[in-house]
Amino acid sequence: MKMDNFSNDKVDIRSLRRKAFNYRWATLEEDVIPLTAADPDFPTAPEIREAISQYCSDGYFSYCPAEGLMDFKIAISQWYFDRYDALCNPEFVLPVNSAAHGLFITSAKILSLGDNAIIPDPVDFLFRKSIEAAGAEVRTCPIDQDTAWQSIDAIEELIDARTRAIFICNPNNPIGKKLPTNFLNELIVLAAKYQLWIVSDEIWADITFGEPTKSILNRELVDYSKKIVVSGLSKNFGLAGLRIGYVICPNQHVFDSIFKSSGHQSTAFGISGLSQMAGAAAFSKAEYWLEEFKVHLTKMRSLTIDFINKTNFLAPVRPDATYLAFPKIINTDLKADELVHLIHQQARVALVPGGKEWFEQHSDGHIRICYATSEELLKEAFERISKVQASKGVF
C-alpha cells in the first residue's frame, strides 16, 4: 500500500482549529505551529473512521456492559500476544475512560492513605496525581536520561513498611527512551522481594524505532503476580478524543477490586461503546496504519535531532520512542519556561517546559518537542526558530 496518510495535504489545519485543545491549534493564535501536545497531526486510519461510521448508522446507543465489550477485550489480548509477546486473559481486561482514568483507578485499589508508591523522574505529571488522589505519598527516583535506567539500589532505598507500589512509563514520557530488559527483570526481582505491585504505564509501548518495547508482560521476563498494565490507543492511533484505555490485570480477584474502584458498575463512570468499537477496529484492522505512521515518525525523529544537533542552546538527544524530543537547555541563563515564551512569541513556535508541575523535578531545564506532524510543518517550525536565533541572538 503506497505510504500517503502521513503527507503535509493530509494535515487538514480548519479542522485542528475546531477540534485540537489541549495547547494545540484550536487553543493557540493562528499563525503559531504547536509541537506541543503529544496528540499528531493526521486524521487517524480509514477503518477506524468507518467502525464509528457503522456503529452510529442504526442510530442505537444503549448502555454497554460495564466489564468493557468482549469484542474489544480480545483484541487488547491479541495484540499484546502478537507484539509483546504477552498472555492476558480478556476476561481480565478492563476498558476504561482513557489510560490517565486508569492510573487513577488502579491507585485507587492498591494505595490506601498513609502508603507510598515510587515513581520515575522526569515522568508525566498523571503518574504524581493519581497517587495522590488515593491518599499516598510520591517517592520519586531519578532516570538515567541517557539509558532510561534507574538505580535498584536507589529503588530499593525509598522502600518502607508503606510502600506499596513501583510505578514505570515505558517508554518514558518525555525523555522518549524504552526501559532495557536487564533492568526490568532486576525492578521484578525487587519487587518481589517486598511484595510491591508493579504498575507499567505502557501508551507510548507501539511508538519505537529499532528494537520493539519489552512490555512489563512478556514471557520472556521474570514470573511476577502483581503485574499491572495501563495504556491506550491516544499515541498510537491518534484517538486521544475518543477516551480509549484500558487496564490488564494479572487475575480475577484484582480485575474485580479494580472494576470495584473504577465505579463502571454505578454507570456513573465508563467508556463509551462507540470508543470501544473503534478500539477493536484499530487493532484488529489498522495496524498497516500504525506501521505507516512510524515510517513516517523516523524521518521526522532525524529532522528533529538535526535541528537540536545544529541549534547553541539545546543539548543532543537519541530518543528511541515515543514522537517526543527533551533536549536540556545549554548555553543560555534563561529558565525553560522563559526559553518557551521568547520562542512562542519571537518565533510563533509553541513547546513546552519541563518543571515539576509537568515532568517532576529532574525536568528543569529541558523543553519538550513533539514532532507528530508533517514534514513542511516541522521543517517550517524549526526554520523560524533558526532564523530567530540567528538574527536576533535571543537564545
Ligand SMILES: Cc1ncc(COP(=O)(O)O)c(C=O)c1O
Given for the second form:
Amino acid sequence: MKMDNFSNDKVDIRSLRRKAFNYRWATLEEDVIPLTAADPDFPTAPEIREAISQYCSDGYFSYCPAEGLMDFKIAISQWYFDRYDALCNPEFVLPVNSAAHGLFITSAKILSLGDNAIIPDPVDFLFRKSIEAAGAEVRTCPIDQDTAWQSIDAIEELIDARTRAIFICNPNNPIGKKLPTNFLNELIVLAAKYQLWIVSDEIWADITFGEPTKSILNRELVDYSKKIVVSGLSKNFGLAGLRIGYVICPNQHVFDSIFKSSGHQSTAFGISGLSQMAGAAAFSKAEYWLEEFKVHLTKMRSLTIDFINKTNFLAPVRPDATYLAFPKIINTDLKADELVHLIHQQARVALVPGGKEWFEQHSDGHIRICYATSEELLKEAFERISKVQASKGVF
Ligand SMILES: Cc1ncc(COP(=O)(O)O)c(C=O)c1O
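The form predicted alone done, now the form predicted together with this ligand:
Whole complex next, starting from this chain.
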C-alpha cells in the first residue's frame, strides 16, 4: 500500500498556520508543535477536494432541502450498513452542521427542564454542555480507564424518575477506548427496563486498531427502539472546518421531532450543501484514504505508547481507538495544567490537560496527546519533551 498521503512533506505548516485554530497551529507561537485539538495535520482525501471543486464549478449555491441532501443521507446509511452491519433508513438520517450541533438538538428534544441524563466520566465536554443547555441535570458515572467498562449497577443507581437518557461515547474521547459488546447489550437492557434513550456518540467509530467499533445500531446487539446515533466527519476525514455531522434516528416519529428541534425548517440553522457533497464523496469514494490514514496512525500510536512508557512521569496506556492517548501523571506533584504549561514553555509542545472543564472530574491528573501528525513531527515533539525532562528534571 502506498503511504504518501501521510508523509511529512504532506503536512503543509504554512496552510495550517492560517487555517488550523482551536489550540492548534494558527493560535500558537511559531516554534510550538501542537498535539492538542483532535484534528489531523494532513490534507483531506483528493476525492473530497475534487467533489468540493465540482460543487463550486457552476457557481450555484442555492438553498438545500431542510431535511438534508438525499445523496449524503444515502451515503451515511450505506456506510453504516457496510462497516457496522447496521440497517438505517436514509429517510431517518438528519445531516446537521456538526456532531456538536447533533448533540445539542438531540438533547433539546429528549430532555426537559428538571430531567437528568447519565454520562460517562471521563468524556468530552459536549455531553455536559448539550444536556445543560436543554435545562437538564448531568449525572456522571465513572469509567474504568483500562477497560472502558462502566458498572451497569453503578449506572442503575443513578437512575430516578426524572432520568431520560444515557449518553455513551464509543470510542471514548479522551481515553481512546471502544466499548465492549457485552457492556452495550447490558446497557440496552437497562435502558429498556426504564424506557430511557440511549444517545451514542460515534464520531470516533472509524478510527480503531484491531477489532472495529460495535455501533449501538449493529444488528447483533439487543434490539431497542430508543437508540439515537450522533456522529460526524471531523475525525475520520479531517473535515472539522466544514461543520458536518448527522443524527441517525430509529423511526419517522423521532426523525420528525429531532428535525423540528433542529431549526432547519426556519433556515436559521442547517448544514451547507457544500459540506454535504463533501461528506457524500468521503463515504462513497475515500474509504481507501481512511484505511491508509489508519495504517499511519497505527505507527503513530506505537510511537506514542513507547514515549509514554519510557517517561517516568506518565503511566502506561493502551488506547485501541481514536488518535488520542490519555495517560495519568505519576511521580510528580504537578497538576495537569501545570505540567502542560511547563511542557509548553520549556519543550515548545502544546498538549491538553485533563480536568472538569474539558473531560469531567475523573480526567483530573491526566494529559491528552493527539498523535494525528507526521512521524517526524511526533518524534520531534517527544524528543523535545524527553530532552527537557533529562536536562532539567522538571517533571
Ligand atoms: C466525542 C466527540 N463528539 C463530538 C465532537 C464534535 O465534533 P464536531 O466537529 O462534528 O462538532 C468531538 C470533537 O472532538 C468529539 O470528540
